[in-house]
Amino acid sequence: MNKIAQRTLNIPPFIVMDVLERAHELERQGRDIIHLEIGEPDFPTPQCVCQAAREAISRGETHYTHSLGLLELREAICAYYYEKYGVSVDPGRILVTSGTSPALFMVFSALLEAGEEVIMTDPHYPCYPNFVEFLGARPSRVKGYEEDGFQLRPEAVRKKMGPKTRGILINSPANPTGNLLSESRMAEIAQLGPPIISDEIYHGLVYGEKEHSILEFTDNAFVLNGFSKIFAMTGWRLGYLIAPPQFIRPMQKVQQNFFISAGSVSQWAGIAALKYAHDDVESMRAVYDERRKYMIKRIRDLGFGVAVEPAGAFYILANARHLCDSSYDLAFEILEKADVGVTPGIDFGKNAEGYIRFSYANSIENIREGLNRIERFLKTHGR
């Protein structure tokens, strides 16, 4: 019998995908499922972006690009970061990727030796520790607290630091909480010493507050960002990373060997997104905000706990400990009995057990119907 590599046997599932795939099975059986589990914009990609892609195809821009990415796109990213955050970035510090997942892989590949550590909050995006462990390193988790929106506390990060610490991972606005790391905490964490790995993929989807890039506080940082969320371009698979200059060539070699380059047509589309899609983004953001306000009030009325109102992304992590010991069981029970997909908190770390993540990346009509179904489910739950 052929032996399967242990690292692939050990990697845990991405539970939200298990929920989604079971939901699709039920839909094939004729069930009407409301999707509040998946973090994917329900809006179409802006027309200016699609038009740029069509024009790129017409011009024959369908070949490999430079492994770092099109210079025109990297220059547009520099202009975007200067306009939005007031920071100057050289195009030579940018590597364009096929989404932020390859960017994570490249950063951790260049930063970590086996046995070394990355500090991250618990709860966290499920794939963070999986990338780290896949490369033989170790995630060092810092417990977040519901009463302050599960933000990283600088003093707790400092206590976790040791001789094997090679980076501190932050995500603001955060998945799964939708909360932002405050400017003061971000500034303090930036001065702790290790490089900061800042996942900024939800920047631009912020309501009533202001998000900050880690580059406002330090250049000793790796920024991960992309086009999937803010521009509704998940299927285009386009992201980028900004890194200290000495790391670019090592990560470029990883790109060349594992990914070659990001897709050429998507890169031309990305230039148009940064230059011309501002009004589309503002329109989407206003709709998300309307949904956010409705969902917060409604799930509180249903008895779920939301201690800090999320001000970013399109998620709410709600306390459901009065309903269950196992968020996994509760999520699948809601799916099977109420025909609504939600994500169990355990997907985001042990500290999120007993919570449920709701996504408002769906129409207000579907959100209303989904929560109506959950309300009916709760009336009979436990009987």
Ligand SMILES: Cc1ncc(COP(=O)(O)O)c(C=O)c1O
Second form
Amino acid sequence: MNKIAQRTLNIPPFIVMDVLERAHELERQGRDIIHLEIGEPDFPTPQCVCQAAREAISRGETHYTHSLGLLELREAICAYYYEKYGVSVDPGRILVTSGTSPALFMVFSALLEAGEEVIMTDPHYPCYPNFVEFLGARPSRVKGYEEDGFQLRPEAVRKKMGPKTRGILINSPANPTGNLLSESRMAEIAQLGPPIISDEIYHGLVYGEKEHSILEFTDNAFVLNGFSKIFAMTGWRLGYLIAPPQFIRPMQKVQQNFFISAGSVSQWAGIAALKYAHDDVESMRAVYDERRKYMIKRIRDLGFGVAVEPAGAFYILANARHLCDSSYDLAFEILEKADVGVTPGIDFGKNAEGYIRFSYANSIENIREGLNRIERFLKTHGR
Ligand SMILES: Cc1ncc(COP(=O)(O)O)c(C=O)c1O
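The form predicted alone done, now the form predicted in complex with the named molecule:
Now the full complex is given, and it begins with the chain already shown.
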């Protein structure tokens, strides 16, 4: 029998996908499932973006592009960062990727030797430590605390820093907590020394305080961003990274070898998104905000703990410790008995065990029905 390489065998599964796949199985059996587990916009991609893609196809823009990405797109990204955050970025510091996920892979592969470390918060986006460990490096986790929205504490980060630290990973607004890292903490973390890897994929989806780019505080940073969430473009697979200039050529070589270039049609669509989809984004944001307020109130009424009201992304990480020891078992019980998909906290790290992540990337009607079902489930099961 052929042997399977250990690094592939060792990658943990993405538990939310296990929930989703079981939900799909139940749907095939005729059950009606409400999806509050998925971190994917339920809105269609804005029309101006689809139109730009159709036009690109008609023009025959259907081939490889420059490995760094179309210059027009990189210029549009620079204009966007300037307009939004007042930071000047040269297009030569940008590499366009097939989603934020390959951008994460490229940044970690350029930064990390085996045995080196990246500091990150727990809870975190599930894939972060998996990328790092795949490269033979080590995630160094800092515990987040519910009472301050699980934000990274600069002092705790400083204590974790050592000779092997090669980066500090931040994600604001964050998955799974929906919280923002405050401006003052971001400024402090930016000055700690190691480069900051800032996953800005949920930028634009904020409902109170303005979000900040790490580039407002330091150039010793890698920005990762993408079109999946803010523009409802998950299937277009388009993202980018902004890096210190000396890292671009090495990462470009990774891109050339592993991916060649991001998709040409998606890149033309991305230009339209950055230039013309502002109003679409604003209306999606307003709808998310309505759902957010509704969901926070309902899940608190159901007895779940929400210590800090999440003000970004489309998630609520709710404390369910009074209901379970194992968030995995609870999530599957809710799925099997209440026909509602939710994500177990354990997917996001040990520190989120006993929590459930609810996503409001679903219509208010579905959210209402899903929470009604959970309410009945809690009553009938004496919880
Ligand atoms: C925090 C975070 N980063 C990155 C990604 C990956 O996004 P993309 O679709 O751009 O690969 C996700 C997707 O859920 C995410 O939540």
